[in-house]
Amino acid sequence: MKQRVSALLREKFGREVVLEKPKDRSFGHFATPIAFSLAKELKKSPMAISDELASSFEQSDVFNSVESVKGYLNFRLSENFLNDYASWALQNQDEFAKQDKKEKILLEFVSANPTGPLHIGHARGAVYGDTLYRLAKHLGYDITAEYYVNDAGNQIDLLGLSIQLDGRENILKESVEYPQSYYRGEYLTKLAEEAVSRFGKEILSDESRQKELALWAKDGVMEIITKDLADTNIFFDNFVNESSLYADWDRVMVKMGSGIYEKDDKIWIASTQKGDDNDRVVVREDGRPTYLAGDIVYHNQKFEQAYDHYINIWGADHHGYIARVKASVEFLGYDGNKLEILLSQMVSLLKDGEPYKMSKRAGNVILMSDIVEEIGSDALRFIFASKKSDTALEFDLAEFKKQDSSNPIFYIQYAHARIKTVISKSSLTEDEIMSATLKNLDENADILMFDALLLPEIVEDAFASRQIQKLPEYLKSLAASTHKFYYDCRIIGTKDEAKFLKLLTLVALSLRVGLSLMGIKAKDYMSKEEETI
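Kindly present the structure of this chain alone in the form predicted alone.
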């Protein structure tokens, strides 16, 4: 709707027009402050300009009325336009809210080290990335989801040591002294048992085989990670291993040109030339590349694939890393503006108002899989999508286990199931319902139809602004309007039964598509225990 109105106004005024939705629905469906931007140019007051502009609109199929209110132009869409659009949406459900964007995007997210299961901090970035991916796909972008596997460096060496120590303690029953930094959790015992079965017990005691053990084990950890993601309906198109990149380091270093230099037997990137606080080491004295070196090769590989745009989603603790990576991209000869880095803040978790206990299976973190097991993947996805990713998130698991209106995902699912139940009680055929016209609706029904038809602009805005929380906010609002309409309006057996059922079918479409873009399947019915609203 908004695109159609914007295009019409752009053609009429010969310029882009800002469209807003009035908070007071009595003012109409859309409004524009264009008169204020024209005031200086035309040397007239905004109110005089808006009066003139309002009178210039002839009656059309798009607008029922165009009014001037305190300098704003308010537009009320015509019944014909809304009815035609709603009918089109119902006849073309697979195309509803879709567009045909041409941009090619590479989206990298999660990229957790393959040294242990995903925790809730990883989960937040995972849900954020996957929801952006789904929105982009729906909008027609050619988008690829990629996971960067950090399978090189100290963290991998530590994985091998941690498995040996755990196995010696829990399998060989030895007394073990653990270093201050090591991985912990039941998953290590399982890996140690599998290692003994594959390599024999001696691998737990031979320090020279720690690297071999680690490289074998990281594949097992990645299986845990991909299963945890799949259980939350998150999948990737590509996995890129850090260990595969270093063979290309010499070529990339030459490509960096004056962006790198040697000092104190180390190789540095001159990132201060690009706004970083300090230059950074990329190769140590002993010739070993740093983590940043891997990122430089990785980003060179990305940009050599000639995507139009690159999006990385990182944990908020990587904020200081942004400048040095962008510097390397520019030293490689690429446009740093094509690289967009989004941050995901950590999560505070409560249970009945008390801090949630750390996982025994992980040792010192709260596992993503534990939360999915407790409240389900739908609730987890909804929670992590419901607030801006770069702001702190605290939630109580107890709230999302309730089977009532205080639980937003339940409230939305119940709205969809309620519509399906009402339709199932009607004796009308699908053809009879779909052939009804959505005209002469009362105010509540008109508002509900308009809200249902807003989904396309919500989808576009949520992706363009990278604020995916706009989608769950919209779904909660639409669900509230649906429940209100159900209680305020008698449907079955009335003269307007077909019209109302067609309207509710439209609402169900928006709820279903909106939920699917969050990786959630809409419910067609609720269990007896759930039917409490």
Second form
Amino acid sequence: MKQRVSALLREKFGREVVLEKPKDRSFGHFATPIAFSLAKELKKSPMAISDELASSFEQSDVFNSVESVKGYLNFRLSENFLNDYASWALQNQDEFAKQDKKEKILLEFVSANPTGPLHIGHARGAVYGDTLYRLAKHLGYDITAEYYVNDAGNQIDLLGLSIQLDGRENILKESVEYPQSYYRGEYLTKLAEEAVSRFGKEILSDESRQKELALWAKDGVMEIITKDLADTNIFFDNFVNESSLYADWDRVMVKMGSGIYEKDDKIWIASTQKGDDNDRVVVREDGRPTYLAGDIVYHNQKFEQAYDHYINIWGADHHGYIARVKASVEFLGYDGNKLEILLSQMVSLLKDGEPYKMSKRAGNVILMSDIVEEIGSDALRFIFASKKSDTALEFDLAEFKKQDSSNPIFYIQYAHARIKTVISKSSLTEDEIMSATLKNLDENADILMFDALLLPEIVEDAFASRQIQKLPEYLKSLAASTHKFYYDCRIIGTKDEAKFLKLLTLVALSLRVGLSLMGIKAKDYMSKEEETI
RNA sequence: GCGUUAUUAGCUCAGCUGGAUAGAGCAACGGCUUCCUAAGCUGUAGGCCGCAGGUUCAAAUCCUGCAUAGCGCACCA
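Having seen the form predicted alone, could you now give me the structure of the form predicted together with the RNA?
All chains and molecules follow, beginning with the one already shown.
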């Protein structure tokens, strides 16, 4: 819709035109301040120019009116145009707002170590990534969701050790002395129990079998992680194991060419040449690769698959890591600009105004699964999608447990359910509703229809800018328009019943598609929860 | 010290490709139900958009400096 108007103006003026939605809806559907920018070159006042421009628009099937107000050009779309567009949207149903972008994108996110369940910080990156994924799919991109499993390195050894310690304490009932760093949490006991029944008790006490234990256990941990994700409607196309990559190391090192050198018996990457603060070690004196080595091979593998674009979502505490990975990609001979790294910031949780207590049971972290259990997957997704991902966020769980308008996810679901209910109460058939024409609407209805038709540009904008919060913001305002309309306007039994129901069907469509892009299923009915006394 | 992200209503946050009177929810104080879910609608109050400069016809938005805060600055992942 906006594209259409934008294109018309571009054709008319021979330049890109800034098009905005006026805050005050009485000004029209779209507006442009173009007269201000033309004022200088034409040496005329903005008002004179906009007056002139306004009168230069002839009768068209897109615009109902073009008005000049204080230098702004305000456009009101024609009823025909809006009605046709709405009918088209309704015919498309869930295909509404889809596009046909062709680019091939590899999106890597979560990639949490396979050493324990996901915590709340992971959840934010997970929601961010999955929402981008859904938006991209809808826009027609060929996008692949990938999880990088760090199943090599110290943390795997630590996993083996941690299971042994936990098992010796909780199963063998020994008194155990814990070292400085180890993992803790309920899941370890379960893994230890399984390990005992599979390998026998000895596995808990034999230090030489730590690695064996860990390599077996990480699959169990990955099951926990994929379940945490699936409970939030997040799924991956690929899992890439770090351990599988090292076979390729020699070849990749050669490919790095002059980007790699040896010094003090270690192998380094000359990342300083590409703007990093320091050169980095990739292989230690004893021959063990560093974490970066794995990432170099991993990114080489990514780029050898020839995607058009690569997106990584990392925790913000990794931002210092960006320069060296980009340097690696360039040493490998690829365009570093194709690699885009998005950051997701910390989350602090409150519950009834108090800092959320981390559970000892979970090992002093806040588990994603605990939060999902408390407020549900929909609310969790909504919160994280609502805030810019690269800024810190603090939120109170209590707000998302309420069943009223203060809970945005509830508010939106209720709008959708209200529409479904009123449609089901009507005696009109679907054909009767759909054959109505969306014209001669009053102001409320006109605003509602226009809002509902904005979905495509919101979806496109949210993905292009990587600002997924635009979608929930939009859905909130669409829900608000819906509730207002519902309150102001009696529907069933009026002469406009079919027209209004068609309009509401359109709104429900935008709400449903919008929610689905957030991984949330729209509800057709809200059941009132029993008050607990 | 360097890098990075921020600073908007009492609180949590939108708005930032510069444009018309700075928004939402919560919290405070009001109003609206013989009628489709009041789980809703609605009014009032609350703002030197961190501070100081600059660019511009126009700055919360762009640039510079300062202040404050978070994060990072590993041969840990």
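The term rigid core refers to the maximal set of C-alpha atoms that superpose within 1.5 Å between the two forms. Numbering follows the first chain given and starts at 1. Here the structure is a predicted model, which means the values were calculated and not measured.
- Taking the rigid core as fixed, one finds a CA shift for I34 of 2 Å or more between these two forms.
- The rigid-core alignment places the CA of S56 2 Å or more apart between these two forms.
- When the rigid core is held fixed, the Cα atom of S68 travels 2 angstroms or more between these two forms.
- Core superposition gives E11 a CA displacement of 2.8 Å between these two forms.
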